[in-house]
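One chain follows as structure tokens, the form predicted alone.
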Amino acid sequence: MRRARFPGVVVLLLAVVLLLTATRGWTQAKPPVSVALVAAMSGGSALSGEAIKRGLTVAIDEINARGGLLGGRKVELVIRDEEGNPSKGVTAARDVIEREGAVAVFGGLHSPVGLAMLPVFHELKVPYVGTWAAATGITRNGRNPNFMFRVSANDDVVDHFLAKHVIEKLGRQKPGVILENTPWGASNQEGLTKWFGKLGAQPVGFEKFNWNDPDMSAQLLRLRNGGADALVMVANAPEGAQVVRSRAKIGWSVPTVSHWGISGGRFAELTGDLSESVVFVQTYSFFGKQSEAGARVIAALKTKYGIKGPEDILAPVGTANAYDAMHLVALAVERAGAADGARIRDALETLGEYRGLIKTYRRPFTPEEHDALNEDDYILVTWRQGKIVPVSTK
């Protein structure tokens, strides 16, 4: 009797083994789709990196909850800290592509890092998608095919936006400009020179500073003595704070308009009430009536990161840009039909309509235009009690 049943047990055991083997093989056939964030996660601009990470992870959670990409492959985020250092950014970009297999890389706050990494993405044929850095040359780089995309501001467009505000809204004709002595600063000097000139205004001067400079009084005194009736600032949070504190130190009360780098760090903390004297550009506000996507993102941030409301969202521009950028990349992966950087690049140029957080993208990218946002997507904001709020809420 026992011998008679034994073959049946063997067959059953073999069936179980085969089933487990088949299941394991099926699981192994569905590796994750790896994407990467290379951004400043430490130092004076760490807030920007954290904001971008949050936007990406909220979008990735949504994508994975729907079943992932390419028939069930989960999206996995790899993060590297470039510390605002171009050479570290280059090393990190190679690492996430060559060792981690990232098929798309999201960039952070610093334009010099984005520009330094540009050759890597073209060499390794993996798309870069900027979520903050605004230097015009990141996307308008003369490469064909071009692997650099952006869901963020473009300096040339921002400069037009800021120049129009100074001339048409503030009614000033003699702006002074202070900017960082980097490729990002040079990008904005070119744009502001062009747009102020076209609007009939002549800046009284362009003053520069280096990262970590402790005082900008001398530069500001030259602009004030030159007759500047408005101040345009291109700076990140640490140096921007020094500009504003130096402006107060010399007793100069002048309308101050800034690019958005100051929102990526501890600017409000470093300047206190002085922060409320600065108006700056953003691409999105979580205040006011929200779209379905906006309400969904706020709810997810409350659940995942414990925020209480829009006033607690770190550097909203980074969160919003990154959220939309991740969803656009996901659409490109599906359109490409493969986790392959070159094919994803091609797919990004042919995407159709996507109803995002910032706006409904009719066709976010084309072979001629790799910036998904334009001047119509910009808003002006300021600080109120350390929180970024729209200027209209004054």
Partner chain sequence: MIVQLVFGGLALGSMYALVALGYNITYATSQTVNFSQGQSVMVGAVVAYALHVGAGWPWVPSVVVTLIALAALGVLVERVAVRPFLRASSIAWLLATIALGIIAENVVMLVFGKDARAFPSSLAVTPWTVLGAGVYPHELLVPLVGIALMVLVELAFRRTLAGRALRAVAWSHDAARLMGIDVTRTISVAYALSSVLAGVAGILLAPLLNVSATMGTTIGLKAFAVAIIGGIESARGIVVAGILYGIVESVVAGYLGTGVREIIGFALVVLVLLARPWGLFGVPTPRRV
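Form predicted alone already given; the form predicted together with the partner chain follows:
Below you will find a single chain and nothing else.
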């Protein structure tokens, strides 16, 4: 061991040096326009980062195929894994802006990471475009100029939508809520409390669960015993499946309405027939008849990532949001006429119509409204034989 020490150091150092050189990219003739994704790419929410990455990549491929931006500059995507840790998010945000020269940064699932990075974007004057994290405070932060944008649901709006559906459409007065014990769950607890209150209903309880919990019957029993007549669920696919299976297990049939987290393709696989007992919010569905953009995206995903059909698009909302967000940023870059964060920010606020995947954006952002999606863009859907179908049109 004693003798092995010194070579050990050398081997290790060599390995690091080799890595550095091997991974250094080639410099290109015309400087690319860099955009960055700072999201969880590993750990429990790795899937969300992957879905966003796919949406961005498909959009970037389209843009580069058309010849890039600003007269032939290719768009380049830089990815940083924040591991769901706000400290790492802050470091990563500085890294992609300062070192990689990103002119816009896309954000991932974790709201605290978005909130933590907020001061960095304002300090370095680069716009952030959220594609998943739904905390209201990210975009409505009281800053002027505001560098935070979002092409994704805003919990406050979704919660209003859900509350209205439960009370007005279903005519229930005593909803029970079950949500994940995460920042996302906490944000919805706030929103649902507010909107149910405004609509004159009193939730019988807010129950929480942790990721990878196998059994939610305890929480559901408390809601049932509390007299809940409807179930509102805020969960991603795996835990949403546990909720629905636990509900069936305790023999409780109650109208179940869910946030969009279960829209991933696996929910139907994880729950089987039970999936049909849940209606949920959706901004976009890759099932059913597709628009031109939708067909294009599915085709691209098939060739690039080897998916077989829409059921393999694991977090469709993340992919769709990211796809539209990238195109909006591209439009803003062209409009700004320069790869400059502050000018892109200004351009985003004044963009005109864009025919996107989720909808046709008439005026995506205004100085007052930095959320591109609003209540009118939500539809209620459910599962039928492993496919998502609309239940009502609004």
